[in-house]
Amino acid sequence: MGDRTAFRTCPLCEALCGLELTLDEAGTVKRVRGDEKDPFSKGFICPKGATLGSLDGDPDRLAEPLVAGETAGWDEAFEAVRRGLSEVVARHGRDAVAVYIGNPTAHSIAGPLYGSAVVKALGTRNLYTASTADQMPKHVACGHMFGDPLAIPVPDLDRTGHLLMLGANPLESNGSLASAPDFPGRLKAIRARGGKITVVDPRRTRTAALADEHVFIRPGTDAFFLMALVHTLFAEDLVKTAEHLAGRVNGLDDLRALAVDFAPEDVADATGVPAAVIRRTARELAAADRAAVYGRIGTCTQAYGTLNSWLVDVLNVLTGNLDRPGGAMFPRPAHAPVYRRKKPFTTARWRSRVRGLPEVNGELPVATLADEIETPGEGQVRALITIGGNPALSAPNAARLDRALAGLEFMVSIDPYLNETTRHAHVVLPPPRPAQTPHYDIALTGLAVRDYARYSPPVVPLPDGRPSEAELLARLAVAASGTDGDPALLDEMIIKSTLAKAVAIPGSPVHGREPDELRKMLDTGTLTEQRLDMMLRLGPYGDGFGAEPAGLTLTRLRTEHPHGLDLGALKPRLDEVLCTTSGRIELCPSTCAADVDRLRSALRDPGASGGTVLIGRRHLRSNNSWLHNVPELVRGSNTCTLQLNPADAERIGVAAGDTVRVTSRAGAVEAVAEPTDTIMAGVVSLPHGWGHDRPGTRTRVASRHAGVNVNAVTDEQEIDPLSGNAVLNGVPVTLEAAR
């Protein structure tokens, strides 16, 4: 037969690129470059992306279930799932067990369609996600502001004519929050066409670099920066009354009235950005024609994630430019139903055992998770499912969850590798490789910069008796349950339910129908392919179950569309996702007003500047911890060292490739030298994922090349407290050489 041509998104980050494979007769990848015919990513690919193969080869991934360290069957494997956790629940109750959800499972089609029905079969209220270690401050702030924590604006980056940028690296993260292939040939676009791109960090980063102007900032003070910018546009009469924005915004005057205390002048030493920049920044973001503001990670990270994740929109809102082409906008994915009814936007419906953290978008801070490990009690946590994530490596202080895990009663994991986290679980049930795996981007596809839809069939077929991740994750289901069901029945169960509500709401395009009538159009394939046919035809662009035959389904976005299909630039789309109690922007909502007196406090701290603290680093090479086992992966640029400013090496008297010792409340690290004049005084370094010196784990190029984890100083004590989301940038750290 010879070797043969296959197409699939790529899994790897949140770009959404294209992937041509080339497999052989035996179904191994062999070649992967970029899918030329894609009409979103057009061709690009980046290092990770080309390594899927590797990654798909891997021999250290897991083919088969492990209980007690020993490979095991499927039906034993579950079995002992069942009988371990129902012995937790019977002795202690459901809220004994937790549920961990990791970064990659957003990746998937199958944990966001499958995840929540795990956490509700168990029905506790311990779920921790990668989310408090990420992006929870944005989900809050939107929530806030706009009623739907997943209405989140990205910049327009095709027609916008000007980008601020904070806390954003995407040359080397290829974007976040903003999903966007070839980001960096985006950003050179914005620059041809004569815009202005400004970034504002702490490193002059490879995005910094390409920029027409870098604003050092010092880390932990993006709230005070942004909060100078709404003072200067207020004061300046610079803010815009945009027209279709007109009667729609409540809270201008409590938000003008807020920002008096926050001259140019008076955050200028605070955050080591000077008075004249802050004020030159705010006039041209307002003088642009187009403009965004967007802020990532790093502004999520940090002692203030969720004010600054609000002030980044509310400066969408005062220069004119939210909803607005070229400004910050809403995606309209292709699987999301255009009825949906939501309820106003919450928080602290219960709080966490230990520190009485408030549970946000249904979860518990991660920071909190080794609290509710150690901390005897009614409630303490005894068991524990991880799914896609390595939380020993990743949640902060993760000595101490690591020291946590290995106490509890009963722990299972879904996850291809034996890692620093899964070495503790009793039952590690491991996912197919990527290429006998289906994709379609159910979480990123509603963060994408252009409306765009691809599903990706299984390009190697699955070896008989080996559950797909979707059939895992059920199965997971229904022994967190405490019963041996049929796991086809859960899914029968939301398709049902699905349809019973979708005829029963005004305006749905299949009101007043027979739910059993449109079941039976659903496609033949997987269970898993008839739910995503279902959402696909209820959705924005969908056939609306034959009321529009033109409309999409999946049989067509399959057989028509295998590259992709553009469904366009963006669109304001601002009356279908507005969902406040008063149906308008909350401009000044109450909990972030609040939260400006802490903002305000710390401003009059003449200490609040001084010591040295520790940001994160992005790799172009790497994806959190879990890219570290592929070879190509591990070399060149991507190194652990602690980047820190020549003036600092010298006060402390080290030179490059010399061992610094980083200490802070949670713990210290020893990490080699990288003195650089891209960083801050002041400042240091350290990339995250790293860390691979663990006894008992089965990944042996990530073994040869551990680095150090940077969590070991990160501290689970300080958290933003409107999100629970933990700080990991702008850590206070002490230096001293290695001796």
Ligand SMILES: Nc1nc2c(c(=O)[nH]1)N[C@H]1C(S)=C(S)[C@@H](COP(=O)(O)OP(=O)(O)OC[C@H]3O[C@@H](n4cnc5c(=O)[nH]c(N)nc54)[C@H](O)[C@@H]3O)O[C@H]1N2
Given for the second form:
Amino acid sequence: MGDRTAFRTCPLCEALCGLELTLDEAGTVKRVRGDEKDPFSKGFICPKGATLGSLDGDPDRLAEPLVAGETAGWDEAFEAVRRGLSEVVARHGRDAVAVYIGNPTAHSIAGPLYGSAVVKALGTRNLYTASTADQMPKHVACGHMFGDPLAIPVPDLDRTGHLLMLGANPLESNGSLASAPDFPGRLKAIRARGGKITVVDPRRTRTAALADEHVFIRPGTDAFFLMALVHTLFAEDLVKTAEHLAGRVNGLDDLRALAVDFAPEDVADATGVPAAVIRRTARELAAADRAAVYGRIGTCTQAYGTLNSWLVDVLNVLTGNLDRPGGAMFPRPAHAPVYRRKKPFTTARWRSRVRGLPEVNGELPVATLADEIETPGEGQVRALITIGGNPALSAPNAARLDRALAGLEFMVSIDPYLNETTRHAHVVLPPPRPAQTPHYDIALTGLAVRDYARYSPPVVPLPDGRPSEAELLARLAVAASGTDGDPALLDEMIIKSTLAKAVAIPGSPVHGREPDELRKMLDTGTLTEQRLDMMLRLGPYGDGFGAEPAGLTLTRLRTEHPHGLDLGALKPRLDEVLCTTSGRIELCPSTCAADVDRLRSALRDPGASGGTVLIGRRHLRSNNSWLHNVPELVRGSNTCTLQLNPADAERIGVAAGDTVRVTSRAGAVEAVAEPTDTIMAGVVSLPHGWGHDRPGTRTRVASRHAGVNVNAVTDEQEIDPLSGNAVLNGVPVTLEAAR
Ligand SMILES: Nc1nc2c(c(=O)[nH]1)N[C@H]1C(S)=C(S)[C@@H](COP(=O)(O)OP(=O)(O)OC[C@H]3O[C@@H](n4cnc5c(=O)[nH]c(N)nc54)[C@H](O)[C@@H]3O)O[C@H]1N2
Ligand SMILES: Nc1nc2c(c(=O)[nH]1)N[C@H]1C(S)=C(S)[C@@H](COP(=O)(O)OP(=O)(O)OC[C@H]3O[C@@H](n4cnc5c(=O)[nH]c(N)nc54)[C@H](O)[C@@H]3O)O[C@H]1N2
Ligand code: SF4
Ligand SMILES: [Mo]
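Next, give the form predicted in complex with the ligand, keeping in mind that what was shown is the form predicted on its own.
Below is the entire complex, every chain and molecule, led by the chain shown above.
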């Protein structure tokens, strides 16, 4: 017996790369390469994927549950969870238990399939996720425009001839809300076929350097810039009433009226972008044969996050590029039935107790979690469940949240590490390592630039008695409900109700059939696999339980397509997607229109601009807060530096390597200066996810490369009002040389 090879999708970022793993007899991952046979990633890999073996074999990864800091058995740990949660619920009610769901749950099967069961079992209104520190504005904008917060158009990278990109740096991040393995290669291909890329960013990033044009913009002012583009399209009669969108768009006149006040000349000072550049950008966008506008986290995590997200797709509509090849298109994931009935999008079905912030997508803003924990009174949060999240580092004003976590009556975390957040937990339940975990990207294939499906079974079997993450979440849901039922019943219930609904809906491939008969046809694997099989078979490429004999099933995906299945380029599908009450695209939703008042007032307030502001950044070898324990990824020079323009460095009297004190309303942090002319004057940048110097953690490598936490400075009081999203970019700060 020697080494063996196994294949799976990389679970680390949104790029969905296929990996080829070499394992020894003991199941240790010895080498990782790109899977050349993956039809989507074609062998592409980045340094994070290449070091997945180190992450997988990290000796600091928890192998067993911790109860009160001591190693415990699984039954004992779950009993502690059941007791801890029921005591809080009995004393303070269901809303006293909050749930925080973090980023890695969007990269797993378990998160999307079982996360909401935990929340439902608790019956709490206090759900928080990393989405409100990320893309919630995009959900809100798409909810209002298309009726479905999950209907997010992605740039059709492989066919576009013109890409206008704002607040995204895919050469470091590998892309987001646009899953595209080898995003850098796809960008280069746009240029190679004669297309143009324009990047709008306060920093000249590696992505900007690759582009044809880089436009510096003052942080937080994209909405002015985008409005001026809209203004120019109308003013110069460049709005294309594309044939395929004719009669399907509401609100064109309202939009034209809104944009009147935002001529390029009116916004040039605020944005720092010359009026001539704005006009030219609008003209080029309108003239391009196939163009896409794409905005990412730099446009979301700011005070006008929803307006930005909305205006990006407004531009895609006005230039006739929405839902057409080479433009911005809606992916058609294999696991999501197209016939599901959707309720029209609304927000504010409830509000947060302390600040009165609206619910969005069933969630409250993470920016107010500390308020809810710290503020006494009826409904105060006394217990917390975290699932794959590290809000003690990732949330705005994380230092405050960190203190708040320490005061909870009970906390349980599903997490492989004892880190800045989970050190506060009374019980930590570690999921198995990636090699032992099955993979299917439920969340991300819905955002991919080609239709694509891949199922990766675990490459190493779980040891007896060790629960998978799906089982952990199912058991947590049972514990949260206060009962001691069989977690398997949860899957059975979901399968039963999904099939019952599917047979009742006219237009579904199984309309009129017997649910019991369908149930018997499901894959013979784990219950998780059976649920996935059901979803694929009911999906747009599925076999419809025999109705389309050549269609997709999980068995077929697993056995015939172990390297993944390419389901083709994106297809126009507005009809399948659109579910607004009017049945049309709402180009000027009233909520967005009303928020433009705020934008207009800010434009008239000359005090609003000026002063130093802080933004974030990402590095290829990092992934939020949790890859800093992988030695290969933190080797070399410190990347947690404060980038600032040489002019600003000179003004405060610091040189490279000196320490700068950065102070905001929320707090202060000291970081090493890295003067660079790649960043605008008046703007400074610190990456997030660092600050691993807290006591009580067990991430030995990360502790030696602690860095500082930028979220000690970001302000939890500043949010985008429509989405509740945190403002992590454009934070007003003052700088001084530290002694
Ligand atoms: N290597 C690596 N990859 C990652 C991650 C990681 O931490 N490391 N995180 C993953 C996650 S969770 C996400 S959400 C994605 C994010 O993926 P991206 O959105 O590509 O994220 P960033 O690389 O942070 O790029 C954001 C850019 O916005 C710019 N920016 C800041 N403020 C503004 C502004 O006001 N206006 C404009 N126009 N630009 C601004 C920043 O300078 C930065 O270049 O990346 C994912 N991939
Ligand atoms: N200033 C600033 N702050 C930011 C950002 C920014 O750009 N600037 N970006 C924001 C964004 S986009 C995001 S997405 C958030 C991320 O915010 P979070 O999701 O809160 O933080 P992460 O650092 O991704 O933490 C992931 C956690 O999941 C654990 N984990 C890893 N693998 C698994 C697994 O398989 N199962 C489980 N259960 N747990 C696992 C890790 O140990 C870690 O504790 O941060 C946000 N915070
Ligand atoms: S780009 Fe993302 S998905 Fe691809 S190997 Fe790197 S971390 Fe993994
Ligand atoms: Mo994110």
